[in-house]
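This document opens with one chain alone, in structure tokens, the form predicted alone.
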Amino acid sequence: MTNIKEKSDPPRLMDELKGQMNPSFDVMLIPLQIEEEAAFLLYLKTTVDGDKLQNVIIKPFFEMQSAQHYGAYIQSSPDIIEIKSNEKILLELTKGSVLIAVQHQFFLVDVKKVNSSSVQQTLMEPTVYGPQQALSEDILTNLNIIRHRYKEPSLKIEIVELKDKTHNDLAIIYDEKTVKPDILKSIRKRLKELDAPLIQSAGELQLYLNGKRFTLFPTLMLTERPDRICYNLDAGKVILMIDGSPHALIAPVVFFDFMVSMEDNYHLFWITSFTLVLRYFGLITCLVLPALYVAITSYNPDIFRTELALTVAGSRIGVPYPSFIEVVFMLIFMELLTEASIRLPKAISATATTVGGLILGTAATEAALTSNIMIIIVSAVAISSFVIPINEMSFSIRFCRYILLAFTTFFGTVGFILGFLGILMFLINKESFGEPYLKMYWKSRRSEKGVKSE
């Protein structure tokens, strides 16, 4: 066996490189050799994977007859990196990379481990009818996922490295022929100008891409479904995927996109239809009933026929406080067995959050701490908070029903009046990348995208 002092001594790069990224205990320098013929390797360990690199690197080293062959081989390789600098060498060492030194040249080979490949089934919107299987935590079985479903050769992919400590791969994704050229350069400045340290996965990035520090509704859609990715592009929206993250956005969206769901597309007209006016019946629902409760029963019961309006008045009978701490008493408590019901594991969330629920109402209404019309009234706001299809924007309605509960306990009917005309206004005023936020599609896609009917 060869003593390894009598190999030849690695470049004095890779000597470099090592020094630079000691005392990690996993950088491997190693030498290949067959009498005259050598080659160097230099890698982490716990980032690349070993049977491709015994199998893609090393094993053909000594299959060949020379070491310009090898070298020829290497060049060869699809998944060989440009090399631009030594800092971009150090940078692509830490991404699973593996930098290979054949007579005086340098070579740059993508080997990393990926661990997070396997396609996951959907959780966030989940669909009876329709595709199951939702993004994976690795972008480049995404966009194979993406490809497979849209193939236009018209679908561009832009891959952008972000600057912060991750330096994760960032794809843009849009349909060449049917985006707006002014969005797709808005998207792009303001992923240039992006200035944050630590960006790990897709809802991060669209927290600082929603242009303002203090925003209530979300200007991008956060999705794990293939389709609904697929049914944008074609509608000439632009997709945001980064690398680690099971999840893309979707820009620009304006607000009737959040009351969509993936299984309008697979029902039938009038089956989509009705459930689209439930939907809306359910977010009007959730945003006023608590406010317009307060507003009736405190400052005009005269609204109410007289037979409910004694009903409503025997049932806060024994209730010692008014009807808005009544109600924010109620409303805080649901608020706090939805958010027990997401962080309990499954196994018990279900059971744990109903039994809560039960024994808190029904001990709440037999201590005359509440009415019973406020126990129908509080179910039917969690009711109707649920069947918004995206959580992003039923957060934000669960929000907007304390501020228009403030204006109602403040300034009774007409301070409701008021608070709902003030969000509506301040929708109207918002945007999403230069699309009007409350902008309704009255018509035609044809019509939109400018194309002239024959």
Given for the second form:
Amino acid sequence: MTNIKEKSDPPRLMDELKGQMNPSFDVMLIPLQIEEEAAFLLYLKTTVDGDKLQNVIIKPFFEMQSAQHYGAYIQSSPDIIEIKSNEKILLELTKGSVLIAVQHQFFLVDVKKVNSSSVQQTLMEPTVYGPQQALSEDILTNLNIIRHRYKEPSLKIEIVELKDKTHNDLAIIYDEKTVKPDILKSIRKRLKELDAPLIQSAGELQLYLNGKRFTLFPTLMLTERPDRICYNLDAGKVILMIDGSPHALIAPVVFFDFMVSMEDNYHLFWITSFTLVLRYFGLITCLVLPALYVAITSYNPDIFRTELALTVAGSRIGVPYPSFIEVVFMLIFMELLTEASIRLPKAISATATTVGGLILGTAATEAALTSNIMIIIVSAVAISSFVIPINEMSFSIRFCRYILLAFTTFFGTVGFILGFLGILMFLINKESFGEPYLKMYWKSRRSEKGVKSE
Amino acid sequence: MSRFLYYFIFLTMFSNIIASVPKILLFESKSGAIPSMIAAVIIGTILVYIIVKLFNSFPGKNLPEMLKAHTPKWFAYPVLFYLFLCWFCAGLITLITYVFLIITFFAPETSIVITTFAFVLVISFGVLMKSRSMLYMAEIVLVLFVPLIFFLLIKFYVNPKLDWDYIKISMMHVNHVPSYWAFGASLYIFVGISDLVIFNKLFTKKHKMGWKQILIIGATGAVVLFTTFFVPIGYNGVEQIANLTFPWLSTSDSIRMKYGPIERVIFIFILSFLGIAFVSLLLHWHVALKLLESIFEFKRLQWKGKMLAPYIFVIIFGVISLVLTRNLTQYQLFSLSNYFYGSLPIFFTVLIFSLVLVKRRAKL
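Form predicted alone done, so how does the form predicted in complex with its partner chain look?
The complete assembly is shown below, putting the previous chain first.
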């Protein structure tokens, strides 16, 4: 029983740290002791992987000949973390590290338990032919996925720690051979200037990196597809990944990036071209159609050939108010319907669409609140706005539609064209990390290879 | 030559159709229009060549910087101000002509102030953009609208209503002394290149200017002038052509598209040239604004680190155009643009002279 009497006290540092973390129930300070040799472990029970702790840290202690050997063993662990300061130790402990004290030496070893490392199915950007697996919520798993898909030694991954309360890891990933140094520099600068209390997802980070408070068009792209990430790495773009978010950010981006679906790369040439044309047609339709309806019915019915003009006018017989109220009225209901079907549980959303889309549509025309043609336009607009592959762009275009509508309502058909040119100018004048947002890329073969050209 | 230089030239060339150029040319169709056009194509191409060559010596610099560095103040500022006036007037004439045109043919019920205001609102935003964005805007608008314009031109040329006999008759008037005003108006289509005054800052490489480039510019200029002048004659005859206020608009209204949802070509014509006119106006006023900024540097007028001067200038531009469109008559506009086009030879002389002077002083 002499051993127990000689049982050494835990080092003072550990006591201090434990004191700082009390009264949390999960703080564990465990002594390991056999004969003369002793070691101490300090960790948070809720963050560490119990099995790994037992097998990698605790078991070897009892199998080693001496504490010196154990110290050497721990030191050569692949998960060891350099100790910089006491605050750093506390932070690492909360992330799932264990502090080990052996023979007046301290080691910090990462044994974190990750429950979110399972790879998810693609939800936002599904494809028929492409890879079906998206990213996971654990950054190491995600980095593994990317390394696995992009096996170039020039692929660089830098880990930065965010300064907010989550202290999440942020990975900056780029291909050293293709990336533009200026862009990398400006991204690093923006990250350094980041001043937000809590950043939990890539979407939120995008908001803070945008630079301006009021922005309409995204200057970073949010994606969940590993193949899109690799495709953009090859084009010389920088990928940002944040721990705990199943999305990655791509910067810089140009407007055309948002119109590319990854499926384009997996199909035959003519089929790809056809779908691309369809997509741009959808973009123009959903942006322009409501405003065009107002312009044609209220300002210049003489533009169309007589038969068509008469049909349009005929369908508006009995509608008691000017065309722009009709358009706004129907569009707002359509937006409500879209929002409802996104937010509702899947079981109910089908009912909402049926009631809203079919019954409301028919009833509204029968009550002469809108014209038949308006119903066609609203549904065409709704469908075509879903053609845009990246959701964020689709939202921005949805918003632009109302700007164009307002301009047309005030200034007529001329306002319609001028408003369209204005939106074009706004996009052209925008920049994403120094890259022009919208311009013609003649020299590149594929639309998304924005950065490389010129 | 950078592709953007072609855009500068082509934009002005295309926009001449909706400016008063055809009106002035057709006004003199029986006196000296044809020889003046021939002279303008030759001299205009040479002027373009000289200007590009001169700017080649100063890659990455704009004219205000060059003038301020190498010439005395009493010379630099008046020259810059004169150039500013020219660009401002060029933009103003495009704007007012287009507003008149819309009021006459497109939206006669809308008040002229509202139509002008729609223009001014969008243009003011556009003029304040970065110079680099201006180039991309020019490119995209050309890509979007030029196919449409080509389609229309083909429509104009293949239509059986185009009577080549009228054109042949009008060609008989080649043996006249060139008229000065017609010469000025035809020279307008080559004005675009002088946008380099400001945009040269963006071109750090030297432009290649060989026979090929000269030929492209000269041939395009000739084709554009030929179309501008002879197509309306081909549709309307030689006798009454001088009486039309908007010869091209009246011409385009004589064409129908049997199977299109839009039957009357005039609407497509107005809308597609609206894009071209808009960008041409944008470029002109952007240059004007930058020139004005280089003359009056109000460093004190700042708010939250932003210079206020450009905003004030743009508001002044807008107010002037609103007042003028309200008060000007068609006839006054016509004589105003006539004088403006007439002053173009002086404009080119001043520009080239100051460039040569700067080059001498810089000992390049």
